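Here you get one chain, nothing else, as structure tokens; it is the form predicted alone.
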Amino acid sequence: MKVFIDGKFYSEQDAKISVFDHGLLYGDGVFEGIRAYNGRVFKLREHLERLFDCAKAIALEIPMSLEELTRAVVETCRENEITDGYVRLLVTRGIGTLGLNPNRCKNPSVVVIAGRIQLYPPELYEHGMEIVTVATTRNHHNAVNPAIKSLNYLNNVLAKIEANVAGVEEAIMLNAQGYVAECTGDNIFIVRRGVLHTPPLHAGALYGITRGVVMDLAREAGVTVSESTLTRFDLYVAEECFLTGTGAEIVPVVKIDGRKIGSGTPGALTRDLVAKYRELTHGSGEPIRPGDVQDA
């Protein structure tokens, strides 16, 4: 595997970061997870317009502008031989001193990983995953907004502790006023009368890629889609569930904390909906070679 590192790829071994590092002593930083479909690198642009944000929301400035990052992950890709995978593209506040002040942080760096990644077993895309409920709130907005995907991600991991515990692979998290927010690594919607519910941003969800594009995806097919405040109550009564995510794609949920969702088995407009984005995730995107991609 070769890493891009600050303008240069090294190999696996040799790619590394400075302890000083605040991305490492801090979680002072941002990044995006990015996938990689037949010679295509989905959404880019989109995923490179949140990090851009992100990094403002934290005044961290990228070092390189969204043209040169748009080379650099397609020139990772094109260096690990990738058609189908997944991108980590970081960027740290950079080299800085025992102490917090960012300032003393002077060169920022950008890290490109490109790989394969598989988030959940594959019979749970089949059969549909079973997910709880867990007591760690997710991040208050006037602490670190869960806006900002930033390189601080404790609050997801503790709550991933509590899946772990409860012997499944995701979580729902609550916000401060117990409303569903988002799960540790992937937005949830639920099938309620024919209409898809998302919680709202405003509830603690992640600005989520896959999210926008699955509410796309429904509207085009004349579902009406509606951001709602949500309680486990709407959850447990849904008659059909799923996650979103980049690197998990769209995920159905059959059990919450106990409880059967609908029928127990993946709903008609999750598998619809499944189908939709499989099919545009095949036939769109940055050509990583251009001369080599394929015709959906």
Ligand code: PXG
Second form
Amino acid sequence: MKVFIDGKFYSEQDAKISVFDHGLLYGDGVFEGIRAYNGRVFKLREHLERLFDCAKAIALEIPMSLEELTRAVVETCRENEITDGYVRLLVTRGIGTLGLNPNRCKNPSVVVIAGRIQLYPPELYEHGMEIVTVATTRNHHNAVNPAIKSLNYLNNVLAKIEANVAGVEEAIMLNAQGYVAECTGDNIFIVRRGVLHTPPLHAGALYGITRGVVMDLAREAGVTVSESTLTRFDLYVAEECFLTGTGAEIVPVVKIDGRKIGSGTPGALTRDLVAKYRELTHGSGEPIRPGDVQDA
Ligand code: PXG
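Return one more block: the form predicted together with the named molecule, after the form predicted alone shown previously.
First the chain shown before, then all remaining chains and molecules of the complex.
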């Protein structure tokens, strides 16, 4: 595997970041998780725009332009002969002193890793997933805003540990007011009386790229989409529920906190959106080897 670090490619053994990098010392930095399908990088521009927004929010200046980063991602995929895979792009605050002051870090680092993706087991997609609500509250937006995809994911890691302890793969996180925010690495949707609902961003949800795509696909199919304040009651009485994320794509949820959702099997709208999403991911995106891909 070849890893891009600050303009150069390194072998896996030599791909190293200093222990004085504030990305490690303080979780000071931002990242993106991006997928490649069928020789194209899906929604690359949207991911890069979010990365720049998040960097701005933490007053971190990315030392590359959006066009340069686009090329870096595509080249890293090419160097690693990726056709279908996963890209982890990170920008760290860079090497500094042991104090947390970011002013001491003069050169942010840009890292691009392109590899295979570890997916949830296939039967979860077919039969649906069971999830639970956990006690760890999603970060308050005046602390670390959940809109910032920062290198500090401890809030999510703590929730994931609770899910693991409960014997399930994902956790529903509530915000400080007790409303549904999102899961540890996915946004959440429900269907109720035919309307598709998902928490608004101010409830503590990441501006998910998959979330946006799914909302567009649903609207195109004539479904009403609403960003709604949701409580656990709304989840329990939903006809359908699913999670969205770059890694997870669209995962049906069939049980929440021991309550069966709808019929207890993946719902019709969920299955329809899964099919539409699959079609879109396989037929669009930034070409990795421009000569190789044909427009769908
Ligand atoms: N919420 C959180 C907290 C996330 O981290 C999403 C929602 C979904 O956003 P996107 O833009 O992906 O639709 C995420 C994304 C991983 C991994 O390796 C995590 C994400 C994406 C890709 C891989 O765990 N999280």
